[in-house]
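For reference, the chain that follows is the form predicted alone, supplied as structure tokens.
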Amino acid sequence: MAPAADAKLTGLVAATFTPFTTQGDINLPVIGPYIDYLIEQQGVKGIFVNGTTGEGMSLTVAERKVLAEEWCQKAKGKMDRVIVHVGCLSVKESQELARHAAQIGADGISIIAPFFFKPKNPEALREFMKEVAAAAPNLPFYYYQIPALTGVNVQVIDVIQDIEQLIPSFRGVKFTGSDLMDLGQCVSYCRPEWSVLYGVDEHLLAGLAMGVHGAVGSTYNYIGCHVNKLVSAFENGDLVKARTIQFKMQELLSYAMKLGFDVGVNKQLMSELSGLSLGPPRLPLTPCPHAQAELISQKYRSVFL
């Protein structure tokens, strides 16, 4: 049975950080309070776990299973949607994680393109996706395009054309890139039950203007409450307000990027702003100096508060 057509994914989805202890082990007790924080403080009720922000490719398969199960258990009855990223370099490991996601009650799965031996064309990528999706045929399946990290630069429109014939469970794309022509073609081609979710937080308003149905991003962990106002303003036709919020996001992120913004810095920033103890990133990422995160925190407060 294919996923129900009325389960369209929309709105803001936080790409969650993975909590670690100071020793670098996964820190499960933080996940419950993390979910409560997203709901109560940010108004965000969708999460994308074990992805880029969650350092998923730096985790073992066993760790990814434990984390996915904890996110799903703690989110049950609270979150609207938990999407589990199951992408691996090995199709067999991706299938293993997909089957596990189905067993633990995830609301969907997603994969990035394998990036060591890369698919040489859209057809090869589609075949890889097909094999993974088939391992959990009842779960909505989303392709996660992030060429800046994978180096796989195939046009998404070439990947998704007629894909429902190959992958009946296909339900959309997490589009993390700046090619607005490709994005627009995806939106134009999109089937009614599919979702195109934009993944470049600082360009969200452009994505909304192109017709995306929602967004997945790391900054929605701590500025989701403001971005929800941006989305509402856009939907109500108040472009001045929407632009004002987008420009504030850009001011914050531009400042952070000049200080060397990466997942490690972003994770520490989340800890500073939320009060959650998320721990350090995992090597090869390196910890962010407290002083650097505090400067970005101060910038956040000057921009948004």
Second form
4 protein chains.
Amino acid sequence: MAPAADAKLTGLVAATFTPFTTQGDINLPVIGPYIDYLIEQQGVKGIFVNGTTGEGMSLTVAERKVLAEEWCQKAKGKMDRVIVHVGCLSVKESQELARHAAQIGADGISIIAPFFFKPKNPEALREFMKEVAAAAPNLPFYYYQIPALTGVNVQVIDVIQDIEQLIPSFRGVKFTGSDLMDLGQCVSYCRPEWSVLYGVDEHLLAGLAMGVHGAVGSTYNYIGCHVNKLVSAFENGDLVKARTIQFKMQELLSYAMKLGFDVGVNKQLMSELSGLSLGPPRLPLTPCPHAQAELISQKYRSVFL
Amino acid sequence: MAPAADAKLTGLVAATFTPFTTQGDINLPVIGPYIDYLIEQQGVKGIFVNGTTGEGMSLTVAERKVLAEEWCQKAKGKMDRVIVHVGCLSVKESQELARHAAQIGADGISIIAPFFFKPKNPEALREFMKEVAAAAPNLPFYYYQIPALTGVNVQVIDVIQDIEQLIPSFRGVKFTGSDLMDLGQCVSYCRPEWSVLYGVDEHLLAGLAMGVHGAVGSTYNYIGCHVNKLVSAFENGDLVKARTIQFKMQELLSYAMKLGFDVGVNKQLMSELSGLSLGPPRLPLTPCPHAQAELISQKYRSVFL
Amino acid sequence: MAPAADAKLTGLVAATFTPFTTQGDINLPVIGPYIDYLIEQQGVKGIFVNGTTGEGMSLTVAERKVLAEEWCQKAKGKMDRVIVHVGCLSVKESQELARHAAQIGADGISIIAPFFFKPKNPEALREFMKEVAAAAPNLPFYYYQIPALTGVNVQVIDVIQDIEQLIPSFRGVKFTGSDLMDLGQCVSYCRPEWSVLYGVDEHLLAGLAMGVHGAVGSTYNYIGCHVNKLVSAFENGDLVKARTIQFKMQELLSYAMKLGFDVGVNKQLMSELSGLSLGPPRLPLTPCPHAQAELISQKYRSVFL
Amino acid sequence: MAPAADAKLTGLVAATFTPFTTQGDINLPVIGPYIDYLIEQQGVKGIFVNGTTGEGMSLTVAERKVLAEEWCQKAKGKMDRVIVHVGCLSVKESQELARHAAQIGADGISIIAPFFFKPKNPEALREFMKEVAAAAPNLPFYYYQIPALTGVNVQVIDVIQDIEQLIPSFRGVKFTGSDLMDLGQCVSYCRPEWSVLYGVDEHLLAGLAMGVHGAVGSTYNYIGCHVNKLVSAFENGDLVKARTIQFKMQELLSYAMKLGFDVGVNKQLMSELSGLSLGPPRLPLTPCPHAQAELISQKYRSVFL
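Please give the other form, namely the form predicted together with another copy of the chain, since only the form predicted alone has been shown so far.
Following is the full complex, with the preceding chain placed first.
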């Protein structure tokens, strides 16, 4: 049975960081408080786990399972939606994670395109997706496009055309790119129960103008409360206010990027702003110097508070 | 004396094609009717001449002068604004064209970044711009960012910061790129008399959401009348209508791009839709097969009529 | 105890394909005959397994172990050297594979740079390498640079400088790139017991001129016998003959590339030329149409026979 | 009448810098001594003027003519060969420069591919070249491939196939790229009277191994004397000696590149090493700090003297 059409995914979804101990092992006890923080402090009720922000590709398959399970358990009754990223370079490992996600009660799964060997055309990517989705046929499936990291630049519109025939559980796309013509065509094309979720936080207003249904991003971990106001303002037709908040996000993020902003820095920033103990990133990411995160925290406070 | 602050440039500006004879020489008599067509059929009252669409870099300096003069003369009393692109790889040739633009009564000048040797930082680009602008100090000066063609990827916000101290005649930027964080920061930063003009026609709605003041593009030559409605709808808060028109533009342009869409094809399409005789493009562009332009024309009719 | 200095790796090494059944499972019984084929038909006595050609990144960790073990067992007493590629996106999975390689008696291990998150500088990459090498401290360790696939473009010379202090088991680099200044500096710098192995088959002669000690490549699976003659000619000072063979390789490979040449096509070509049943590639690679491989086989015959 | 077949171009050719006054105007009186320096100090008897090193694209058409004329006059009876680069973005300006080169007695002309609009296939590039070559049908014509600067990545072998039918005066290619399969195929294909000239100084030995007939480069302005020894060693079969000199070049150039090495720095380095007063570069290049050139000069002395 395919997932219910009424479960359309909308609003802000936080791409969660993976908590590590200082020794670099996964740190499960942080997950419960993390979820409470997102709900109470940020007003965010959807999470996307083990993805880019969660260093999913740097984890072992076994770690990904344990983490996914903990996120699902602790989110139960609290979060509206837990999407588990199950993308791997090996289609077989992705299938294994997809099956596992179904067993633990995830609300959906998602994969990035494989990116060592890159699909040579949309069909090859669709085949890969089909194999993974078929391992968990009852879970809503989302394709995650992120060409800046994968180098896979197929047009999403070419991936999703008639894809329900291949993947009945298909429910949408996390679009982390700047090809807004492709984005617009996806919005224009998509089935009523599908969601187009934008993934470039600093361009969110542009995505909303193009008609996206929600957004997935790392910054919603710590500025979700502000971005929720941006979305509300947009929905109420108050573009000036929406733009003001977007410009603040841009001021913060461009500052961070000039200092050097990768998932390691982002993670440390989240630790400082949330008080959660997320630990260091894993290699090949390297720990963020405290001073760097502190400068960005200060910028956050000067911009938003 | 610097240009008057009240002359802020807004609305749609058509980046004009350069008419050639079938032998490949510039074809001045087409320019008068071209201007009338833009005003009467498209409702477009600003033009940007000798730019990318106008094959400016493929013209000789002498041809660029003759063309600029003809556009200015024929536009007089009809168009609101004629901006002459004077960008060259040689700063001295750009200066010569800037001086000439002042003599013939252009309303403004613009340059792309030099792109054989690329400026190694924003300062080098600012110096280059200063040298050109100083050759026509009374003409509003616009920087034209188009990284997809120049490979020059400096942040525009780093180019325009305090630039009035270097270039008193600076009046804005034609931003043809997809870095909407940079775009937003430019809008947020810009002086009241400056204009941020968006240059990616198929993403226009995103640019408007970010707060741009106008747009320069090649498609406004032939779908300006439709895009004017998009802009009005946006200004009236009718995002659904604006989006509908944007999606039509995207349907047309993505179709064209799949067939192969360069300035040569675009020029032929304009000839077919306008009835103006624009002739072939110049090498290294090659003439567009009639059948290809006809297919795109048909798509235009099926989408917009 | 670090590996013996006398074991310097030289000559041609075949990057082996991974045999699959028609159902897409690993097909171990092909491995024995594969090794005999390489030795008897190609004169190749070194193999590099589970690498790019072997679709290593598309395999599960469990499959990689089984395959590595089979290659080592069947090569025992026949091959001079079996290098196992243990590179993964997850440093922990790479460590697991490194430990396993030590247990099964591999002659060396190698890793590509992690490439989802890319090391932001040579130090981050060195740290990653150190963690993996330390899991199998007695196995010769080779860094495998392949920027066209990983996007990791650090200079190898910056990676290997004084690296014996960090990785006592370091023994060389498989250099699959076209930055021959970097290559030359590596050759010039390298310790007596290290090997610089070139990995661009179609440029081999250039690598030899720069002084490399050996070569690892996929085409040595089926034209190793010809390339051995190239290497001999070069070593005997007969550049005209070496060049003649190199040009034949280039004729074959450029022909193949124009038809579309990926690991899937390459694998099918190997099946046709060797008679071994290697099966299809795994997704995201797609099976090569027979006609395409047949055309390349014909070209092979016309060029080399 | 097409150029004589016996005039095959071989050996080292210096890509000359353009002397400027401190005010940034062209400085003709330096040219005579410059030629003497090349011959007497460097043993270089071919020059390539107004190219990349000569900032040709930053000059006006008028300046290029004056310079070309001065180089030809002063070289008469001294240099074996003066090749004038006549590449422009405008085919008409290239034609004008080609005609002029014929009038002033140049020994050959050359063009880079146009690179604002890029030729969409080899045919478009061949057409462009044909138009330029036809303006000076008696001058040997050389195509200059430099994808790192132009972004035009066509295979040269596809450009030169049967090109004598289109361009009877075609005489070869200056190949400044690292695709050595393409290079090898050009060498293998080329007519007896054509020359394949390699343009990546730091990879020269690789080019020689592939069979090139000569080399054009900027460093031959100041290390030509050493590189002549590299070429002799190679021709005498002494690869060890050739490699030693190549490694020295690489040590110098990699050092320079780490400090930041563009044509402006290169020009200042040439001034310091030769004693010639070449002046600053022109915008968008910016003057090289003296300290930077001095560091590279020191490195030169420590490596070569």
